[in-house]
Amino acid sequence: MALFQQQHITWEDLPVPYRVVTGHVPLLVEELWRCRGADAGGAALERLCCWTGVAGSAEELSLTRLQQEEEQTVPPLRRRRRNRCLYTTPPVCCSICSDAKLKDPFSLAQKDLQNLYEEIKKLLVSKAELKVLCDYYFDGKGKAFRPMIVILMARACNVHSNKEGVLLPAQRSIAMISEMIHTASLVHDDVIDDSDTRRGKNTINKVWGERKAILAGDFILSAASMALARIGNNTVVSVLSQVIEDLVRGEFMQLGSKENENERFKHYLEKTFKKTASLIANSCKAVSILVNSDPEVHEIAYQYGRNVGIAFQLVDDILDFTSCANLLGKPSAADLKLGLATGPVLFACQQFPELHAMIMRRFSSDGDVDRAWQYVLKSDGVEQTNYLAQHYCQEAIRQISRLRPSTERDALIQLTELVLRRDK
């Protein structure tokens, strides 16, 4: 049975968002279905395997999805019978639309985050100068941007579950923890990074120097710990002690590089899902399990915050390159400056095979960073970042859509707009 059509396709004549993005085979698959090049698009088909580790070969991929095409010949009762707990999923667009009846999902949540730093600052009990030192981020000046996915996802969770939508007091908690193993992780980065500002301010590690930053962000973490344990949940506790893991893990495979071009996007896929995605993505999973049993519902709360976080980091990197110093609150261009290649660099460098070399010694040669800088600018390389942020948001939203429909489900459709548009 031929599954293309004669029409000679190279795996590099695929748009190269669907060349890197980890985790997304579905996509990719469609993509080289549509194609429809015979031997080419079996060979391409082969190295997506290979690449992205998924088991079975190009053949297996294509009787799955000719099964799939064969099923909807099929007669509705003799169909797999799908769990009825979740809605079918709508086709997303390639653009995300809003709808300007939705509410805003920060004064959605707004009501359950009131007074959540003054809540966070109680349990940082201790003496007076450590206390002013872990109380230097919890101003309210923050965007509370964990939180506020953590208290939609949770009342969606509950509404989906049959619970009102009610609240419960353990999964506001998860919300309070979230932010406070983000914020103990801005400490320690602001060390290993020598940074100076942060948020608009200086960082603690300027104001009282790195050994008394360390330990602050030490004590934030064993705060949250602490509160985690309150809980009482074990599945819990092991969901978000996975967080602790992957921002080490993360950090140390900032430390590192690949040779390899495929290699490399996938370790810098990789990094962006540790060091800052893995925290929502649990955190989001953590207040499911607490109100429902079905691993499918954990699955899609941990799937969503998975895609918003990982294109959260991809546009952050975006704004590296596009936003002035004023609205980041921190310096542009920080992560060439900290010989970091992230999502523009790594898409411009296919087209300026100059940048290999700066890649690999971090950027440290004399004029790096401005040539760096230029490659940048002058590719498409911000550009088909955002691209492959839209496709992260279009999964979270594929995903959150099989919840039952609610107000906090389209605030969390909505959220992937504002992650995409947002320029600090």
Given for the second form:
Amino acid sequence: MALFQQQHITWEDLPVPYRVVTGHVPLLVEELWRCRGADAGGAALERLCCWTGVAGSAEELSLTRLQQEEEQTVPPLRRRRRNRCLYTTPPVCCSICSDAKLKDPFSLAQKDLQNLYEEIKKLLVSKAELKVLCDYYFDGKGKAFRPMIVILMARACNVHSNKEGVLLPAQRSIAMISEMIHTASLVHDDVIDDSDTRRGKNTINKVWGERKAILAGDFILSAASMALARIGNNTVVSVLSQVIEDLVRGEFMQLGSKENENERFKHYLEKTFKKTASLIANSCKAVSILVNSDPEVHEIAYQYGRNVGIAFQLVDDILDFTSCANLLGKPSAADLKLGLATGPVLFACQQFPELHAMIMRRFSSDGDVDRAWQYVLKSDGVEQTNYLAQHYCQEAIRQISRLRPSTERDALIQLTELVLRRDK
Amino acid sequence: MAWRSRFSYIGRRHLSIFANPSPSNWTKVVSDAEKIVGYPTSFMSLLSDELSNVAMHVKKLVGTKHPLLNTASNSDLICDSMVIYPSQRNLAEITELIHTAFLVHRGIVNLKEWMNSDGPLKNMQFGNKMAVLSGDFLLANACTGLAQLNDSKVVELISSAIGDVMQGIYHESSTSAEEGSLTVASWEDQTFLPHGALLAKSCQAAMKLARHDTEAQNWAFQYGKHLALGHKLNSDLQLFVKSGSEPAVFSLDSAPVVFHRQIVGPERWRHQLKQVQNMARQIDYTKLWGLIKMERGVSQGLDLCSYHSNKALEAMKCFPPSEARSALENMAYALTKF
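Please supply the coordinates for the form predicted in complex with the partner chain, as a counterpart to the form predicted alone shown previously.
Then the entire complex follows, led off by the chain already shown.
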């Protein structure tokens, strides 16, 4: 693994998409270095190195030259950079990679998650048709991604806090609550987006109508709120109530579009945080609060959740362009059809300024959706979004590595890999 | 069809839990209570820019027939009080937020039932979108407001009230008026959920916030429950009791109709419905109104209304005399006036 040293790079050197990503530009350089050989990776690396002044010019960095020099013991790039400093990769990363016996995160959390959906259904105390609606998505066919993260984070924090092998009932509750809040928001989103299918089934609004769908979503939310209150911890109640507000604000943010390209990206990342990452971040924070009073631990948990959450959504946005309809359980190019400009589109817009007008009118003109899709696939928008997602995962790993070692902590690190690699 | 008739009925209502289209007695009692409690403040202060953003979008609905317009065009204020803890004041605002959120969510239209006469489908879809978002926004603010009260028991109580209201409204939309399966007893249970739970539990919560004992909390709950049920009865009965008021439309789930159905029995009810329906199965409400007035459904409703008024008064007796208590008692008395 290449060792880089700290370099003073000014913020203004960087193009916008990289600029909005806080802090760890040098890590990004390292990531791109690792991806060299892939065309897009090489090109991006070139650009970034030029921008950061690491290399004298783009020519100095031609791929063939790099490949030749790789065979020598010390690549010239490294020699040139001896006097400059870039961020050192945390040694912990190396220890993870060398450990062959990594436990798959899903199986590690399996036992705790076993009866999760059954217990959620028990919290939804209602009768007749309403019960059917409420239970509709708690059929065990969902990914249970959020509860899994929450459980693993809880256990990792417990180890860190000298409570190894324990999972507090309240922490388990948080896992259930996070899934309930997530589901309630999905039900409402389907009405707002007028969606037909979700997870391979007809949506609640298609089967029972919009009105009942909204009421069912409200009911699930109220049940989550009750379960939250019963934990009896006011801080935890505040932390998770913030999520509910963020979810709604995220939806509102989607209603508006920004004129300025710079603002657009920032707006997109902020919206992504509110709609997806906030729930994961705050649930992680909540379980850490329940076992540990150190605010630094809460921050670690929060930052892990936040970064994984954003990466997760970025990959989701990529899949909208790259996967076929049947794999996902919902139609693709869905975001474009809803008038939303996500990561791949925003990156592509830098190469194809024609997209700018389409973004502003939310792809509402005839043929906009198809043309935009073509532009995106022609551009390196998908690759760029992928790199961004990788960056967020790196940050998540960096944060979680600050906790005491445990199988759960390692699983959380491995989980970031799964987030990046998923195809549905 | 059902949602529209129900909504135009509701559309005449104000946002407040207690508003009522006509009786001067009720309005006077409420405004006296407002004076005791102090100057009214709007819960809008709890909300921020998003609401003006929503208002801008809702303006696009002007000229359409989406029910959200009715709700949005009314506005209401909630009152503060002379000896009220800030947390209790916040609770009052939160309660109104929740109530408004449900009024808004109630107005969501089932797109499958859309007809050409409703105007362009796009308007209905847009209106739905706004209704969902606004309602969610209000509920989210209610949740964060509740969290700031720093009392998890209160959070649990009010959250359960949200669930109750939601269940109540859900079942209200489910029961078909023509099936007529509601009895008087089940009417009370079913009416409590959407119309009583929120008020009853907020009254209880207000006591809890000031650390009153469980007995006081229980009396507050009872007051809230009986006042709310009595008020619903009073509202439903207005149309049948006031002279010279022949309604264009009324809900077949309203109390006098439910009681009437139980009195005449399902066969006779079906017969009566046929009598008042034309070829297109549209009901002539004036005729139906006349039929109902001839039986004892209305008087049964009046009796029940008195019962709840008395139960509310009974609950208030357990509190020491004060201006506030008198105001609450006056509201309970006003339930039996028409």
